[in-house]
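A single chain comes next, written as structure tokens; it is the form predicted on its own.
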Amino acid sequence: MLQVGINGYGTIGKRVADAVARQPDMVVEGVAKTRPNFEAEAAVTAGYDLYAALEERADQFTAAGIETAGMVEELVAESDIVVDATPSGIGAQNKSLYAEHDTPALFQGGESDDLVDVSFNARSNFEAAADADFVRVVSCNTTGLSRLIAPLRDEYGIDRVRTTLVRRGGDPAQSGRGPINDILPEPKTLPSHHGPDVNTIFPDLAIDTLALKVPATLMHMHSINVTLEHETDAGAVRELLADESRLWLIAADLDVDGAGDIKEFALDMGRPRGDVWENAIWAESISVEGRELYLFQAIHQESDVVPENVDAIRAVLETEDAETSMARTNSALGLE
């Protein structure tokens, strides 16, 4: 069994921990938190060994009546690999800790690509992470774009991708994030960071991205135009994308109007936390004019990177190939 440590038990960390716990070849060695909040309570209730991330705050857990298994350094030493799910910028500070213990680590998309040996997307470059010391699982939006680009590139070739990203202002629990009543170009200059980030997966891809931030918390929305190298038709593209396990083509007869309906459907289907691990693509939005492909897709920012983290664990430790790992991850999560 692969022993996986989770450093950071917030929006991403708790989801990755639960996903790892469901895998037949992995066990959660423990999770680390900086302070004894409700998520620390939830981790203990879930049965995870809890480690204190900061020595100067370790006594706060005892004072709050929360038992810890030790310090984060012990968790790192006992783990085969660590998933760093700490806030952006903290992962870079933790890198020396992982190096000191010779423990490979996965970082999240908020960290710089310069921090790691390779940026990772399971569908696109699984093998590149083999035996790497430090791997970055790209952001939710880059994950969603990479999943879509890979099959189109394989089947038709791509001349250029143009994407407008309508981004949520914050996650549901991020009450301090905005905007409250505004629509912001972010950034005002082009491109947004998403295009260059996609290039960490597809270095030679021509991609233009611009982004807006809106007062919503549910999901991101992408308006996509891809210029293909070879002509096709909408029906063929729908068939191609429908064969991808992490692309969900929303049928017109489901009457799904937007992100709210997608989240409600996920809850009705029994998904934990209402998570949507796949790209949600409106099948009826797929249209083709010559070599120009257009579609809309929604990305659940809290969860779409979760299966990618699981696959990255196997990729780094070289226990499975891409196809086997993705199938195993999907089966364990019920993503089929």
Given for the second form:
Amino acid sequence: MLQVGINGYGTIGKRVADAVARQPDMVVEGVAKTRPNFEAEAAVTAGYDLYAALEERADQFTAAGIETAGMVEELVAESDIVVDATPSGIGAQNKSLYAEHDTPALFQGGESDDLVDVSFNARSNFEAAADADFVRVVSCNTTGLSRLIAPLRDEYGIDRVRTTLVRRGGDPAQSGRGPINDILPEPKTLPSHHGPDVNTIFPDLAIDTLALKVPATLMHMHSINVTLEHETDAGAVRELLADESRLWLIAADLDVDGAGDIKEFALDMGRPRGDVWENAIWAESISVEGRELYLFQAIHQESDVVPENVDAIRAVLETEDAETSMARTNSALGLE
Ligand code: NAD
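Given the form predicted on its own above, I would also like to look at the protein as it appears in the form predicted in complex with nicotinamide-adenine-dinucleotide.
Below is the entire complex, every chain and molecule, led by the chain shown above.
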């Protein structure tokens, strides 16, 4: 069993921990937190060994009546690999801790590409992470774009991708974030950072991205135009994308109007936390004019990177190939 430590137990960390716990070949060695809040209580209730991330705050756990298994250094030493899911920039500070213990680490999309040996998306470059010390699982938006680009590129070749990202202002629990009643071009300059980030996965891809932020917490929405190298038709593209396990083509007769319906459907289907691990692509939106492809996809920012983290663990530790790992992850999560 692969022993996986999780450092940072917030939006991404807790989801990765639960996903790892469901894998037949992995065990959660423990999770590290900075303070004894509701998520610490939930981690203990879930049965995870809880480690204190900061020496100076370790006493707070005891004072709150929460038992810890030790300090994060012990967790790193005991783990075969660590998933760092701390806020952007903190991962970079933690890198020396992982290096000291010779424990490979996965960072998240908020960290810079310079920090790591390779940026990762399971469908696009699984093998590149083999035996790496430091890997970055790319952001939610880059994951969503890469999953879509990979099969299109394999099948038709791509001349250029043009994408407008309508970004949620914050996650549901991020009450301090905005905008509250506004629509922000963000950044105002073009391209947004998303295109260059996709280039960490596909270095030679021509991609232009621009982004706006809106007062929503549910999901991001991408409006996509891909100029393919070869002509095709909408039916063929639908068939191609429907074959991809992490692309969900929303059938027209489901009558899904927007992100609210998608999240409601996920809850109705019993998905943990209402998570949507796949890109949600409106099948009706897939339109082709010659070589020009257009579509809308919604991306659940809190969860699409979760199966990617699970696959990155196997990719780094070289225990499975891409196809086997993705199938195993999907099946353990119920993503089929
Ligand atoms: P979060 O704030 O929800 O969770 C981070 C957790 O780490 C918190 O519990 C925080 O208390 C804890 N923490 C802070 N400092 C720490 C330290 N020194 N050691 C251990 N734990 C510490 O953040 P998040 O949304 O889960 O984001 C984590 C990473 O994932 C970021 O790089 C982010 O860019 C990336 N990411 C976030 C989303 C998203 O939509 N939330 C999507 C994809 C990728």
